[in-house]
Amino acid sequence: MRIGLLGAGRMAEALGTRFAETGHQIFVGARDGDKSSRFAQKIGESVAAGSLREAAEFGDILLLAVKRNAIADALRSSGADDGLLVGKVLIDCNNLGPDPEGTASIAEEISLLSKGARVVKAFNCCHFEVWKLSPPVFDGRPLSVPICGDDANAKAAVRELVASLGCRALDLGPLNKARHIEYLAAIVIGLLFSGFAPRTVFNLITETEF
């Protein structure tokens, strides 16, 4: 898959490195060209780098991984207002923090700001250290990755991406379920803030195949 990373932080690095290791084509986009180049070199030899817009143009799947207060600006810089994101699979891995308020999810906000993009919530329930594991396995079980979105084909692409990391995607339904996933992440973040180890996760134990 062709994946554009919109952002050059620790989450983008952890997931981008794993994506590159599993054979996906990666393009790093950041505001600072020098930063994106240095970042790409850390991820892998064949990883390209440039602006946010170039990363958005490159990727069939885009991973938005920036600070929450930078989301709107990053989407504008990626071409959201120009229709560049129409039809793109846009993965939101961002979180509200340990004590979220209100009912609107970040994923739904992103969907409004990037009209035409096929937004899927995924990869947000773990600390970035978890995504450095190859593969993420706990008590002998692959990590379950909750996802949600309104486009079936976009979710199928994200399920394939999750599987390529050795994990199992757990489809929770439409994008309005993102608030539940973000609140689950808030519990994990609260535990981390209270001193739990970075590789603390919630994993699903079930006899049902999914």
Ligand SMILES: NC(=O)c1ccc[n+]([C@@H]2O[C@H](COP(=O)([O-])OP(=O)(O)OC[C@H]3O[C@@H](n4cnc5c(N)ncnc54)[C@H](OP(=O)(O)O)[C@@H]3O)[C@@H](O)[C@H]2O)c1
The other form holds:
Amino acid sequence: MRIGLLGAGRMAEALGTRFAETGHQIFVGARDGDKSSRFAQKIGESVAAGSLREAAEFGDILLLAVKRNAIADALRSSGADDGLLVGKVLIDCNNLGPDPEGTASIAEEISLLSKGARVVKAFNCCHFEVWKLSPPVFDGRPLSVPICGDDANAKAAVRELVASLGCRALDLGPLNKARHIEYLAAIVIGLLFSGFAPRTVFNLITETEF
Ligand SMILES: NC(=O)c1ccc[n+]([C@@H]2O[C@H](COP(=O)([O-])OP(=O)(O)OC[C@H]3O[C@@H](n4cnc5c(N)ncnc54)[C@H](OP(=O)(O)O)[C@@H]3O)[C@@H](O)[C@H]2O)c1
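Target state, the form predicted together with the named molecule; input state, the form predicted alone:
Every component of the complex follows; first up is the chain already shown.
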């Protein structure tokens, strides 16, 4: 898959490294060109780097991983207002923090800000240290990754991406389920803040394994 990373922080590094290791083509986009080049060298040999806009142009799938308060700015820099994100699968891994308020989700906000993009919530329920595991398996079980979104094909692509990391996607339904996934992440963040180890996860156990 051709994946554009929008952001060059800890989540982009952990997931981008694993995406590169599992054979995906990666382009890192950051607001600072030098930083994105250094970052690209760190995460894989054939990883390309440039601006946020170039990363958005490159990727069929985009991972938006920036500070919560930088989302609107980063989407603008990625060409959202110029229609560059139309048809792109836009993965939102961003979180509200340990004490979210209200019912609007970040994912739905992103969908409004990036008209025509096919937003899928995913990868937000674990600390970035979990995404460095190869593969993320707990007690012999692949990690469950809750996802949601309104576009069936976009979710199929994200399910495939999740599977390529050795995890198991749990499709929770349309994008308006994102608030539940963000609140689940808030519980995890609260546990981490109270002293739990970074690789603390909720994982699904079913009576009959899938
Ligand atoms: N950390 C975790 O364990 C974790 C887990 C799950 C979800 N998340 C979510 O993932 C997102 C990223 O978290 P992180 O820990 O990776 O953050 P981080 O390490 O602090 O990196 C944030 C990134 O945002 C970029 N950025 C800031 N302002 C920007 C702007 N105006 N335009 C473009 N890029 C901008 C930064 O670029 P510069 O380097 O140029 O400043 C940096 O690349 C957050 O929403 C967080 O809630 C984090």
